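Only one chain is included here, represented as structure tokens and corresponding to the form predicted on its own.
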Amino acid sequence: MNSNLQEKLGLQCPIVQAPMAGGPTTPRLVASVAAAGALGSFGLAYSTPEQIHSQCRDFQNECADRRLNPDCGWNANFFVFPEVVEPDLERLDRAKKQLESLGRRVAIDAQAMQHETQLPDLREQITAALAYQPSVVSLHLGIPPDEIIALIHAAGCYVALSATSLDEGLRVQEAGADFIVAQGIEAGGHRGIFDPDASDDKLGVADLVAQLVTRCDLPVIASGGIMNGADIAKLRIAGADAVQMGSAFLTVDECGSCDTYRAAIDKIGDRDTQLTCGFSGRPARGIRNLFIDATVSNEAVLKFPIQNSLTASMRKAAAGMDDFELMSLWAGANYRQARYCSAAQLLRELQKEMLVALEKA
């Protein structure tokens, strides 16, 4: 049960590992991914240039140990940023001392908590990852410009974006991609709805990729909760042609946040997912905490991504001490369903899963 998807991209298997930014998707598991019939995804929303060019590099040498092709399909993600607004300085106040009362646990430094206001350069980071030529470029929270869709385009590579509802579907097939990935409300991280002040249709995963398919013409990868392959039969029989997975990969073997993420789970695994403003400014799922309890309101929460950058000194020196309360930990509803294996093991098991129940079907 091929897809036009697969096909395009090479797959043997019809997952794509999510773009997790900040550190899971190292270039080991990217290569791991790839080396076993999948697509790998690095997430660059943050990284620079230099970054970029390290990240693809080291790629570049893991698939030349494992003699992979050195034109192996991979993804580049982004994200959409949107214009700064600078915070006025009582909300501002406000957001400040509210971290430095919870900062007191992990001794945050006050004077380390400075908001920026220097985004990242799209162009000169997609122009980046494009020289090490990515068969997939996707981009999450909105729709880029039209220059930076071409740019993708002329460098012979397809264009993913990322929707939530019918309405943004629409949109990102009439804005010239290749693919929709379907984000469910069920996954882990960031919320890719276009404007997160509007109101939110709230799909699961199921019920957008209904629509979708229903509506669209393009190919859909649906994304949000799957974390096995009876999961991914009902998904493709509904007409989804690939999956994206993210929750599943931040326990394998290679994943640069697996030593967290394990000790996270065996900690305060009983613990729900709940989507939360309070790390970025911009709605987020990851794994209930005191951090999440106490910004729920959202009463002195910035707009993203100036409250990412309040909030950042925290969060690195929560987890330099594996201080779960105040870190984002990113996850999907299901991730208690996360496997400790391999990247290859984890993508066998998976794709028997998956077969087995389309014959049961």
Ligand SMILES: Cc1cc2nc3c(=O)[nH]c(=O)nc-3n(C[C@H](O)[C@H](O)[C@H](O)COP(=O)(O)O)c2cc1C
Contents of the next structure:
Amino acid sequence: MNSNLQEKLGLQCPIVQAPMAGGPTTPRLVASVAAAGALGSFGLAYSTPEQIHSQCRDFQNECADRRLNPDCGWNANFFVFPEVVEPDLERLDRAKKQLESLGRRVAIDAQAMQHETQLPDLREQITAALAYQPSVVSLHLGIPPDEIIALIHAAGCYVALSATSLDEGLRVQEAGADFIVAQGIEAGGHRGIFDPDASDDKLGVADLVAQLVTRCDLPVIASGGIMNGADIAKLRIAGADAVQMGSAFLTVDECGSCDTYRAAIDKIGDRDTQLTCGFSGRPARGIRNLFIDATVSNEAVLKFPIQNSLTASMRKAAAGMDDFELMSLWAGANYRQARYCSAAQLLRELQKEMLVALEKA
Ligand SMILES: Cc1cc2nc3c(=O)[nH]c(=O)nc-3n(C[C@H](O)[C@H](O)[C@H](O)COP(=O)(O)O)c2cc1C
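Switch from the form predicted on its own, shown above, to the form predicted together with the ligand and output its structure.
Following is the full complex, with the preceding chain placed first.
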């Protein structure tokens, strides 16, 4: 049961390894996923053009070492950042005061925390990635300007945009995208809702897929809480062309998630995940910890992405000191099912489980 999307992208299985900005999606991971016949993704949202060139060159070398066809498909992912609004001094001071005692745990002085207002330029980022011919460019958190979609199409690549509701899915279609990434409320990492201040339907992935396949014509990639082959089969039967999985790849050998992150997934697996704005200023799902609890009121949290830059040094110091209580442990609602193996083994197991479930259905 090959999907339309699988054929378009030349994939042997309907699985996308989710883009995960900030380190997890290494060239070795993306190449391993491609070698196993799935679509690997780079999370390049925070990367400068130079960093993108370096990642892509490493990926090409990785493909050459494995004698993988360098034209094998892969996905380059970016954020549609909102316009940055400089916080007023009183708000900034309030945010820093809130971080003061938490920062001390990892020897970071909140007053020294920097808030960055300069963002990477999306056109420059995408131009850098297009030089290495990804098969797909996906964007998260909104709809990019028309000229960005035209730029990607002119390079012969497909465009995938995230949607968390039917309304967003219809807007993705209208914008001229080729695929919709349907992100359910279960998903780990940043919630793709276009306007985080608007009311949120909070649809689970199964309900969202059902609505999108009924009303939209584009192939749908289901995402959020998918951890095994039975989950994949269920969503394929519901009409999704493929699935995008993040948390399932966080613990594979080739993933760049740091040891403390992996240990946290293993050690504090009794904790639930929660949506929080505390780390970045935008809702994102992670494993509940001291930081999430301390910032739960959002009263002293700055807007995205300023809050993200403000907490960056604290998060980095916490990772360096193995203090997972202050790290953003992004993970989906079903992260406890994570497996510790290679990407190839995970993908083999997922496909086997999916086929068994499809046969039974
Ligand atoms: C650690 C982590 C980082 C993520 N970073 C990104 C990102 O950079 N871009 C993006 O489009 N989605 C990102 N996501 C969301 C994924 O694309 C996907 O929606 C999510 O992983 C699905 O839920 P799951 O983790 O339960 O599989 C991230 C998810 C995680 C867990």
